[in-house]
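Next comes just one chain, in C-alpha cells: the form predicted on its own.
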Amino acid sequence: MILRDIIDKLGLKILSGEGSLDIEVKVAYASDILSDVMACAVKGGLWITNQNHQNVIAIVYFKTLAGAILAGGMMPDDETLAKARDKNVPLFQSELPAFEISGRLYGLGIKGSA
C-alpha cells in the first residue's frame, strides 16, 4: 500500500518527510526498544513507537524505513522535528495507542516484519 494511502486511512497528522509518501509499504514494526528496532525493522517498513527524541530519527534514516508513526500524541521536541526536517524523515504523529495503530495496519494488509 502507498505510504499517502496509509496516511490518509489512519487520519496520521505528517511532522516531516512530505516529499516522500508515494512509497510502497508491505510491512511494518512495533517496539518501543531501540536496539530491537535495529536488528528487527525491515527497509521500508514503518515503525510505530512511543518514542519522541533524536534518536527515532537517526534509526529511520539509516535503516532506510518507510517513516516512523509516533502513537499515543507523543510529539517531538523542536530539536528532533528540525532533525527530521533537515534529514527528510517521514515522521507522523497519531492519538491512537500502538497496538490500535497495529490492528489498523494488519486491517489494511500490512504484515509484521519480524
Contents of the next structure:
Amino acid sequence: MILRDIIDKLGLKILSGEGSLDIEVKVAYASDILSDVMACAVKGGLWITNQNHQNVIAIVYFKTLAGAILAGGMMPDDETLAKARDKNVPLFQSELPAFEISGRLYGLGIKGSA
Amino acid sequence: MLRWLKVDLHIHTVLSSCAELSMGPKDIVHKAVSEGLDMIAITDHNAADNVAAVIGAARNWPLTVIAGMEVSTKEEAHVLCLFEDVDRVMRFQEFIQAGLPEGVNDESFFGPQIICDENEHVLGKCEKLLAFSTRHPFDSVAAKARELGGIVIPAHIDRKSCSLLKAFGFVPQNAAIDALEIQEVKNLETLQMEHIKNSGYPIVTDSDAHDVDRIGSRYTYIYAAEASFVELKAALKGDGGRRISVREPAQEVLEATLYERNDE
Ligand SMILES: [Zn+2]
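Alternate state requested, the form predicted in complex with the partner chain (shown: the form predicted on its own):
Full complex below, order starting with the chain above.
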C-alpha cells in the first residue's frame, strides 16, 4: 500500500518527511529496543515505537525505513524534531497505542518484516 | 582529615559527537578549576579515548580527573561507569564497543568524534557508531564494570528518555548500582523520586556538560580525605564518616572544615 494512503487510513499526524510519502510499503516492525530494530527492521518498512529520542531518527535514516510511527501520543523533543525535518526523515505520530496501530496495519495487508 | 569537596562525575569531550568543539581537554580543565571543582569524571558516550588527554591536561592543576564512560545499554539506559585508571577504562571500552552495531559514524548526521591529546592536537577520529547503544544489557555492563573495580551510576534517571528509570519502570533493588544520578535536585520532591530517595542508593547530581559553559552548573559534595577515585568509592559507601550530598552542606559544617584546615 502507498504510504500516503496508510497515513490517511490510520489518521497519522505527519511530523516530518512530507516529501517522501509516495512509496509502496509492504512490511512493518514494532519494537522499542533500538538495537533490535537496528538488527531486524527491513529497508523500506514502517516502524512502530514508543521511543521518542534522537536515535529514532538516526535509525530511520540509517536503515532507510519508510518512516517511524510514534505511538500512544509520544512526541519528540524540539531538537529531535528539528533534526528530523533537517534530514527529511519521515516521522509520524498517532494517539493510538502500538498494539492498535500494528493491528490496523495488518488489517491493511502490511506484514511483519522479521 | 575529612573535608567537603566538589565533584562533577559526568562531563563529555569532543569525542562525543553531540558535544561542542569547545570541549577540548585544556578548556575542560581550566573551566573546572575556575568553578572550584576538586574532581571531575570524563564520560563520553560508549568511548574513553580522550580520558588520558584530560588527565594529562590536569597534571599541573589542583584537579583530579577520573577515567569514565557513559554507556548506552541495550535497554536505552545511560549509565556512568567510573574506574581507577586509564588502563581499566580502556579494557572496559573493548567490551562495550564489541557490542556496538557494525557501521561507520556518519559525520554529516551525528557530527565528528574527535580523539585528541592533552595539548588539543587532533590525533584522529573514532569511526565507530558511538551514538548507538551497545547490545549488552544493563546487568552485563554493571557486572563488567564491577569486575574491573568500577563504580556504576545510572545517569539522569529523572529524564524522560535515556534513563534507567524510564527503561525499567522502577529502580531495581540490590542491583550492582553505587549511586543514582539526578539532573534536577528539586525532582526529589515528586512522588516517584521520594521512592528513589528511600531506595537506599546514594544520590548524585552532575552537569552532563556538552559545552564548556555547563561545567560548574551542577555538582555533588563529597566529604572525604582527598579528591581521588578510592575516596569517592568510600564516600559512596559511607565508610568512616565519609558521605555525599547533592545539597550545599550546612554553612557551619563548611566553616568547621575550614577551621580544621587552619589547624593543620
Ligand atoms: Zn551525558
